[in-house]
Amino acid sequence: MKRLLLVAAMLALPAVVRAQDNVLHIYNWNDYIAPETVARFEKQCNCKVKQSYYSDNEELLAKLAAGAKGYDILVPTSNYVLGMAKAGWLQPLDKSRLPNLGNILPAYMNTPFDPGNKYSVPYAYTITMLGYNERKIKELGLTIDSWSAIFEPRILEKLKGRITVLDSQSELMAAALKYLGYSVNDRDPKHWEQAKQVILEAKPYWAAFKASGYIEQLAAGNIWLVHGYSSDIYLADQGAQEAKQPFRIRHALPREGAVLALDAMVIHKSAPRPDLAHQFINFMLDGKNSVDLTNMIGSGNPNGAALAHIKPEIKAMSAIFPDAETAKKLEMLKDMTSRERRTMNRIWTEIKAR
């Protein structure tokens, strides 16, 4: 008798194992993906779907230099996916196995960054720009159109210590490059020092540098003027709105144009589970399921299969969907060289302690 219940034990052993180990675990950025996305897609592969999550590019680099692992899909900004590559993070896409690439615009495919498509798939966009206190803004007769905005003394004086700017070198240095007129890609080491200077001269009249935090200021009107995201700005408004709040935050994006972020999935090259790993991008790429973290946060979306499922009211608005013309002002920022990292590395000291 024990030597049937230890044969039906064994027996049952594999199937035990093999539940627990349906899971697709995702290192992703925090409110990423909609809760009601997760329990569809768990829900057609009969899995389950575990997340973890970073708060920039540089936090998901230093735990894959690391030497983390167990990871299955990862988030990362575009422009990091080539060195994530070349390090040897990352398994190439079996494009067999995703029929709905499809329908991702043209636009937002066979970047410089990942040249056919071979390592991701475009998943959400967000823009750089500016959000503000549409009543207060109104009051002291200013017009919020231009990178000016946070940058000139004749206007920072109005807004003085109600201004946040976001704590990241490269958006902050990328948008004194644009109001100086330049690319945010310029390498001239004499445009950086000019920027640089451009930052020290408004950074008096600034609130802070913020990461993080910024929406429920914004939200709360403590701050009329921010320098952000274009999902953030908007989560903002919606804060705003749900507090019964007497005035709207809203979007603006600058004349000389912005950053764009595009955010792709990546499959790890010691992904456990490369087979699920393909399946949930796949289900990410059907237009109703991409359209939920649009819906949810008002991120920007490249599957032009999400587009007709997305709130009239977020579609609308020009500065996440720019009209083809503004959209050619738009760049996504390119990786550095280390030496070049050395060197914004150290004008960012400068700016942060003087």
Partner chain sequence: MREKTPPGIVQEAASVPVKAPARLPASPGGRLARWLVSGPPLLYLAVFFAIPTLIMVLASFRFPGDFGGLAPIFYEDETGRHLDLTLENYSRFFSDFLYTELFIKSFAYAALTTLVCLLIAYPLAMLIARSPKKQRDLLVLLVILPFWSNFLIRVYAWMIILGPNSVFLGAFNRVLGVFGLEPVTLLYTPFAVVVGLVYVHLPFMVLPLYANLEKHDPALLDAAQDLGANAWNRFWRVTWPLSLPGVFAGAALVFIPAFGIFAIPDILGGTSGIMIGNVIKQQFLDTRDWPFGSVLSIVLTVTAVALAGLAAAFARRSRL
The other form holds:
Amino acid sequence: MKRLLLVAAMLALPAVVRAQDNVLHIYNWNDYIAPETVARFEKQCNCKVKQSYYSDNEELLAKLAAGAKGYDILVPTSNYVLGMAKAGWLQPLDKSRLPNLGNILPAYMNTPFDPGNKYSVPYAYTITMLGYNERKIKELGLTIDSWSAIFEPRILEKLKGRITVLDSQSELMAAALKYLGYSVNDRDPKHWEQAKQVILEAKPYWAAFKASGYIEQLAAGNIWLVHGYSSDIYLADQGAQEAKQPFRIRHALPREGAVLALDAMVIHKSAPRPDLAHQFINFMLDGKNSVDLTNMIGSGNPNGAALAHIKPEIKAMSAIFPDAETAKKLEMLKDMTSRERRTMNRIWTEIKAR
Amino acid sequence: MREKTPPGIVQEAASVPVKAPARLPASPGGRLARWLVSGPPLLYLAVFFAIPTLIMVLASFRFPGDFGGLAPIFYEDETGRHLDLTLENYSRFFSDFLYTELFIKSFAYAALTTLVCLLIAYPLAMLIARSPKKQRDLLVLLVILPFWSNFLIRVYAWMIILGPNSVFLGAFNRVLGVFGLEPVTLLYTPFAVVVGLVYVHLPFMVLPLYANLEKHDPALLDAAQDLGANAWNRFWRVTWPLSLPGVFAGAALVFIPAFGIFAIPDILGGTSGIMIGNVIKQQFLDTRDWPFGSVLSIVLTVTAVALAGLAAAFARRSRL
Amino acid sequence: MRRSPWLWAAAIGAFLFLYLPLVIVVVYSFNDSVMNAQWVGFTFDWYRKLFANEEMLMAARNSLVIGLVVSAVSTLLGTMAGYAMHRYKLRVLPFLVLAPIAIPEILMGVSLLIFFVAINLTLGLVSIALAHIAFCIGFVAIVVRARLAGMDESLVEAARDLGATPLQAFRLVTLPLIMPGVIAGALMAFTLSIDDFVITYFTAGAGAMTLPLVIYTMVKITVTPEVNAVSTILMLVTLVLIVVAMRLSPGALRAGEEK
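Condition change, the form predicted alone to the form predicted in complex with the partner chain:
Every component of the complex follows; first up is the chain already shown.
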């Protein structure tokens, strides 16, 4: 038996061990780069791209904190860049090798998380908002344009059991804080307590906390209203149309404002191939390459040169490409201290355990 | 006479194989054999489990780092270098009942899962053990085969089965309707969590039970039958006591992993579905609080191993 | 053979429970929709896409190789541990066998990663396999021990009296008797290994992908039926491998004793 297992293993081994010297290692979210973009880059650099994946910034951070190495490019959300740079995990960019950097719209450059873009280059963004089943919401006579849709019992009564909210302490607390009229980065414990009360009152009406899987439920018509990421809501609509559902899924950017997550490319301190990494970043800064992802998953695009190539139906979505007035109400989450995170997690555990 | 004899005889028959194994004499050769057999697994587990885990046990006395990981073990101020260790992570656990509450809830879920797994697995394992030799392997493979597909995909399949639009739920609700009962929702409820927990752990109950039941000598049952024991007595007085080591092994392999699981409540659970495993996961993958995560993990591990030890001691005593 | 109708009914019920989700997994691999949510129409597209998806196929192969190696090594070590726990009064080993099953996977993953970095081991398929073996040993040991419990020692003693060395006595008498337990342990180890995500995530190196790593990170967006397709194929390939193994050495998967 054991011999047979080893034979089987050996049969498979030669295929696994295949030396590749000219490799760029990208550590990214899954499905967060279009396959044709990768193919184009491999052709241009005459190298091979190997990707590893994470599904959350914290997963990436935990792995780096434990000392993992071997990656060239990482794609964290920009509020994580500050901490990663302070922890000494990143290397400064050589701007002379990034002639396309000027393509990024000024609004997305020079964020407080990376003054002067010493370490990071914007990649794509999502906005945390509401997504809903247009037909059902119309039938119920509701209008979805505010966070009250997921927090106010009067509205929730009609939607009981048909709502999911994000399974993320920072995102859900941010939404509740916005609903109460505070900043998403408010650190006042009294305001946190108020936000907790808002969440606890609304919780009985929600079906579940979901960080994933809500796209399918929305597209299948099981769930009618979600608190989720803009690109996911776009995909849910694609799925509903593909399944020839009698309804569409629509975006709603709450009028109180929302969280904007700007993902950025950075180079790991011990990157084996910083040369390829710079080449890749510059390649992705080309509007024609950057636009592929937007057209694939409906992500927001900070690249000015890409805007002209975006599919018209995506470009027209004001929730993903908001006007200047609305854009002012969007905030990026700031990192907390370990004490603040502890307090927040105590609140979160209580919310989820009750 | 008829009522009294079978248990006595049967117990005698049963007690022979359950006898404690003869210990080898402590001759030099015996001691060498002991080290040759227990040495390699001991060494492996010491290197690839005990040493790495000690790092995290130490971490439970440290402070969390701002960017994940741990704060430096020394801090410096004007008076010099200080060792920065704390009991705060432990006192946080013991002073806040919320976490103990979640442990109790997880215990209840895991215990229920173990019981349901046992009820489903026992007849299945018994049937396989009593099948002709040629069919046994095939049946065992059939039990494990579904678990070679991916975990996530199987749980997603349950979401479809339990979801509000599924034919299964529709049929179930029509049956309820016949009895004049309100239709129910199943997805995102504690029921869904238990179904998921039972499903993913079931083979770990079936296989140990099968491995144990397979060796039972049919002659014992024949003897009991000849002595007039009915089917229930034959099961309760012969098969069940003999299968206890298998039951305990299966219970350990279901209860212990189910106690600390987070994926099932995450995917199938509703707004109050979390177990202690979810809180532990949050400490590492949400809050960057490795020290508190270590404290919770240590409490979980010690509780689970202690429960297993108690069960084993109880089993030994009840057999004597 | 005492297989009463009641036993049959209960066992068939259990099989229905086991296979209901599997039917969904397989059926949805032919679903003409990117989402695993509801039936849209029949298509072979996902299989076509899968066979063009080098990354996913490589990940599946890695999973299979790691699973086979892990189940072989952990069955060997686990059988030794189970036998030792049965035969001798040990204190440390039973704890070391149980604790990896009890400890939260995340803690084990993080600590192994710190350990591997500290000893300067390059992360890759080897580090994944080393980690998997550590938590699989316990499962094998516990099953083997449950099989050994109450085993008749007189056979072993008889063999020893007839002049067999301890090793011969083990190989010729004990091993055949405990074989079903060993097989059950090997199957469990394989199952745990090909399905593990958390520990694999932390111990995998750059570019070393296993199937669960690809699939779990897909959840963020959506798990496409391509995953159902690859699961279906992996299941079939494994089944074929094992059935071939059974054919090649008849009795290898079975208890040696004749009743």
